[in-house]
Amino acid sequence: MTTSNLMKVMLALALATSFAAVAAEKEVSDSDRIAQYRDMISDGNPADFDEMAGEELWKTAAGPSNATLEKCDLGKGPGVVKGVYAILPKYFKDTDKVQDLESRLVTCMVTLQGFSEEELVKKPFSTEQKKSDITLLTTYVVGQSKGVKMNVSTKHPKEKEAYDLGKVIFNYRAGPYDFACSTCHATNSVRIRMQDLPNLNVKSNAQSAYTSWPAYRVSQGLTRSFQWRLNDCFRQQRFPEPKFISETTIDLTMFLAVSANGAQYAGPGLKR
């Protein structure tokens, strides 16, 4: 074979290899790449440190009453944290309300420790400068339900009412862009930037989405609660930011939590 022919063969092989690489690259979807990225960051969850900090807060006397939260009833009796997140939100007789985890923690911090609810709800989310005690406590409690099957009840009339209202809120279109939660989360195969948007009307999607929150956001370096997640969704819809632990957010949480029934809770999760 002449030098000229050899060079042609080598060029042909190089082009074939290049085309094969391009074809293989095209076969890997953006969703696959995102999944690969999540696998890369999944070795160890920084939320574990917040969980430990939350446990210390739970057991440390604080507030004007100098009391711990070890007598706090989150739905399974005073002091019980194992499995409670899997049954929340639920109706509590002492407040005559349906409460999610964060609103119930506020109730305990007020009644047991003597804190002011007005002060607690002013800055309930963690920032780069200061982590929120409520978020730390939430992270601790949810960690005690890992592996427990979701079983949120709608038997009490107020629980059923909260679920029904939450479903209405999920589908309610308003705001400058005429958006609803369902605008992004009732359609298959859609995405915002790198984020897949699960169709929450599909049972398996609702289960995997709900049971991965609260979660540590790598891009923010902070653990984020479910109340924060809902607030951020309202922000993206260009709605006014809801008041922390408002009935609106609790009702919406009830609808989504019931939709996740039957799945094992897997949080705290890890998000990009």
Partner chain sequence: MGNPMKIRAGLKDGVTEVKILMQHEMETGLRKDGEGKLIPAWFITEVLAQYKGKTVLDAQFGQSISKNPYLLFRFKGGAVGEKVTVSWVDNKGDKRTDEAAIA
Second form
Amino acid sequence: MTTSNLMKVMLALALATSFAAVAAEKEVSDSDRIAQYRDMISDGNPADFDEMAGEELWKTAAGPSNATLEKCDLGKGPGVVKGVYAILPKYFKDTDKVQDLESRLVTCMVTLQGFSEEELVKKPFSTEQKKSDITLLTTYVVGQSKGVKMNVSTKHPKEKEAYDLGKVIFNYRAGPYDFACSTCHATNSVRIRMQDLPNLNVKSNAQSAYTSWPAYRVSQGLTRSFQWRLNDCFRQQRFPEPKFISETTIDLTMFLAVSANGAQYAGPGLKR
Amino acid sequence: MNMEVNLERRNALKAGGGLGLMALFGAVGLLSSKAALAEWNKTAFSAKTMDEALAAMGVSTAESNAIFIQLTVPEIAENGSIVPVSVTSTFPNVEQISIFVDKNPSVLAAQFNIPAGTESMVTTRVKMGQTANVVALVKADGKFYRTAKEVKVTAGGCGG
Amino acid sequence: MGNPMKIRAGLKDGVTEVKILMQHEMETGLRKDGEGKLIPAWFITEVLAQYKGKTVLDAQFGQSISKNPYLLFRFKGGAVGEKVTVSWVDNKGDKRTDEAAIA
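Other form of same protein, the form predicted in complex with its partner chain, not the form predicted alone:
Let us now look at the entire complex, which starts with that chain.
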């Protein structure tokens, strides 16, 4: 080793140790600790069981028409499940509407299986007593997009319109507290209890938030869909509860999904 | 596993009732020796305090050792319903690893018997009603050793 | 009959790593239902993992193990394609056996 090389190594060592000392002194924040916790529980997601149950439902004949959902077109043609969540919401010709996964599943359950839409949307979310078929199916379908890059289109005028409206709704202040989604989700380090709320105007936050839903909620012991997430945030916002798969919820989903474009879909997630 | 054993196991499964795994597997000869499986230690699992639990497990002394027992827990658990716990021991001849939560209504969470050929490490998840110590107890060469770490719980996980 | 488990077993450098996720409520017996009545204790008490008829892990659980119990452990040896069998019983005598091929 030449002298100058030796010097370089010694300098590097000296720098490394002083950095280490700085790092050790730096206070570990609660956010870091929570990140550590989330990382430690990321394996072994109970949502896996709902994926299994949802796949069973997908393949089992049901409803007045006694049909399976295997011919359901979720956006990539009849029966294609792989990768569809990464392109939803999307405009569908047959309904002439922009639909998210949950609303599209309802369409298929109505057209293929003969269920009544009115009945389906009455109790769309799981409870401790009964898991929702729509949520189970949703969990199965999203699992088939794990690792697929989000690529939601706004090419169709109706898609563009949904996106624009979603953006407006996100920033629209109203309700008894004059809250908008952006009140809680458009500045850094807004906190409720211990959790930092994601600033959804920051691309990387929007990506990690959107791609980790649907998610198994530890506190509830249930897998929750994105429609549920929005519903719960409307409640946080003291807004009237939005109707399941209403246009407003789909517009918002469109806005958030497009904001997540480019990221790999990582759900179903696991949340506190 | 051959057909015959499978069939036998099915019959045993059908026999149902309150059969423990020991009876279940012992009966069909799936275990090389019955003694390999210890019976579920009701007294230890019902114990309300660490002392009671240790007594029920026949532990008179357990030396503190944080070097040969690595206990990995999060510093903060966002939800007490799921607290990941990992215990690894570098003692030779580890026979048993147990995990306790010292402030839970029943303190003993799990006991693992480690047969030869199985690494002395295990990861599981426990519930915690409040901020408390997670205790790892390791039996190696017939002796007991322990270590503990505190986990802060922001939302309790025992309900009701 | 209990609900199926999810078992993954992978061989790496001569060691088989087994990850098990069980479906079980793991009721502590201390929780109350909507009407304020105690929900009776209902939890897995024993778990046994075997490879080629030999026990590779023998676990006993109490009420403090989380809902949908998770286990990770490793044993020496194992061969790709061979099966790891896992069984559990709970305090009501319900039981479940599943197996997974080592990958």
